[in-house]
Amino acid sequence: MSYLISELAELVGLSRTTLLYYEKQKLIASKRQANGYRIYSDKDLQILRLLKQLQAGGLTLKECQSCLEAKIDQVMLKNRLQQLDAQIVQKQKARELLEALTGLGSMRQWHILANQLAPDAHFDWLKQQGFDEKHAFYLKWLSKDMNEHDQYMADFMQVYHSLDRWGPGTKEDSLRALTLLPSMPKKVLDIGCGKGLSTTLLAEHTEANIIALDNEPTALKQLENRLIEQGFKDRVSTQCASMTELPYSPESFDLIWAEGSAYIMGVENALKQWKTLLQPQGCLVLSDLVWLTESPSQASVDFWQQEYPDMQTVAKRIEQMRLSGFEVLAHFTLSDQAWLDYYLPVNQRVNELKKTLPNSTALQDLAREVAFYKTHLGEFGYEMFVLKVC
């Protein structure tokens, strides 16, 4: 049979322009009739169907060409096989992603990437994506799912609701932190002060008048009960707000007190900010995540690469603070006590929910996190760090 290039394109499915090119190219030959017209034959359409056959393989127009006309060059496929296989991936990626944004799949391991590429980016995309401040930083560190938040945290919040203490600590690395001051403060900023441990600690041991901040307000009505129940409400108050954006002029206190909080906005951050509502030899006590070791395993390092990216060594947080205008006068690493006073309690309650809970993503993370420390602990701890404004 014989096709007018017309009929061949429309047979092939490519354009006539094309195959005025591939002719050109040499990969089919027409003949011109009497009137001018070209003609194609049989084979010239058999030809086009191979060549895309091989083009839909992903090779270019010159590999199909040479497939065509001599041995097939077997190197050259492995490698463009070893290419697509990586564009697979690649595209694989891509629907996995736009999968999770539109709701259809977890977020969870694009939202670690990106806060561990682009932190400060990522938190402000959050915040675009509808989230207010307080959740955007309950999702960075807590959820890390836009799409499983609300539940994470519901599930969240029946573990700590019943739970003192929200973090590691006991009372007796709190004290020794206190009686590290040059000397007793009369006016106290307690940021991230949850429940009030530490807040009601401050006030047995000095005479200051203190403010307990804190963003969740479930936390600051139970601190409230206690301050009653103990004779503190007068010169304690409780402030929910942000500790990014704190509601107080500059120079405002003798003592900023952040046992575990620090983090949360970052450290550095932290030490800027908070520094100017310091009164001139004012001091700042926080306790943070750091390394205890030069070399810690790689099980480790990929945990806290998850979990907290910007954790330092204790050597790396002296050099912040002292950038930033802190003398470092005292630091010590928290006790094992104050671990076990933290976790033990976690683990109780996660136990207890398991069965209510028994696809809970945020119990599965707690009881990793557990399991974690019981192997790990050593390799890491919490520094108190005890500073003064030059």
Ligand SMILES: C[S@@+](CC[C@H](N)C(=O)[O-])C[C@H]1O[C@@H](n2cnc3c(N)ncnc32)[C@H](O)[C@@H]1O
Given for the second form:
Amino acid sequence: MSYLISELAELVGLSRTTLLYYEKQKLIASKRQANGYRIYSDKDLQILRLLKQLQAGGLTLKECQSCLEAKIDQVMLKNRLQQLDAQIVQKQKARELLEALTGLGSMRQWHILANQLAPDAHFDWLKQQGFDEKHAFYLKWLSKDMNEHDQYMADFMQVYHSLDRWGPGTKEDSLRALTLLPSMPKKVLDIGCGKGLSTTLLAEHTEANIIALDNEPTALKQLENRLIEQGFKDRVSTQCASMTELPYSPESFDLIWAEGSAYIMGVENALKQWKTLLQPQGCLVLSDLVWLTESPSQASVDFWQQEYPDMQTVAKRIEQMRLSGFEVLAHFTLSDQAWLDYYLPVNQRVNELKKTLPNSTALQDLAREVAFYKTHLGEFGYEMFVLKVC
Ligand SMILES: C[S@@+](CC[C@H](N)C(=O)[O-])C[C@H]1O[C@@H](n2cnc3c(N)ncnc32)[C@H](O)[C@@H]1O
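Could you please show the structure of the form predicted together with the named molecule, as a counterpart to the form predicted on its own just displayed?
Now the full complex is given, and it begins with the chain already shown.
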């Protein structure tokens, strides 16, 4: 069989110019007819088909040529394979992202990564997607998936509604911080009070007027009932508001108390914003999750990178506190009991709910967290900081 250039071009789906270029590169060779037309053989057709196969493997024309001449460079081919594998991983990620953005798949990994790499932009983006600040925080810290958020929070709250403590802590640890204050406070703001275990403790052990603030109305309702029962209603009130926009004038308090809550808006932000509400020499007591070792295990690093990317060592937090204009009067690590008092009830509640919510991501996350605490506590812990405005 022989072919004119136009016939060959049609058979292999290439342009005439490409075929002439290939001929110049000596990949194919025509013969001239008496009328001057180029004529190609079946061999040329097959070479072109083989060439297209090799090009489909991502090889350049030169590389294809080497292969055709049986000079296959194995190292080059292996490099090409590696590049291709990397591209496949990249494309797979792109696919997952598109799937997630169209509501067809999980957005977890994307949210986790976005929160690590660009936390502020990620947070603003969540708000643009229609999440109010409270739910943007819940999404950032808890559900980590806007497609699953509502179900996740409903399941999560089924666990937390029945618990008194919403973070690690004990009466003894809180009282220890209170005794480290230079003087007894008179006007106290308890930020992120939850159900107010610390609030009622402060009410019992001081004569201060106290405002217990949280943005979760159900927790505040339970606290109010307890305040009435315990006879503190005359000097302790609740306020449903956000810790990021506190509705008080500057220098309103001589003590701000924040157990396990500053991380929500970021410790550095909290230090800066809350300081303005403190009177000169006013105090801030806050607890925060910190690294207790300089060389944590990879498992811990991976876990906290997802759960609390801004976790710092005690020394680093102290430096930030000083730079924010606070004197660090004292600090201590919360007892192991503080963790047990928190995670044992969480675990129990998760186990109770497992039967009715067998596929709940929230329950799976909580079970995973508890298991992680049990095995890795000590590499990290909660640190209580007692600070005074300089
Ligand atoms: C880890 S819990 C600590 C609760 C309590 N201090 C304790 O130790 O049990 C954090 C608390 O912060 C509250 N919270 C979350 N976001 C908030 C916000 N933007 N403003 C005020 N409180 C918030 C939650 O409702 C929750 O009660």
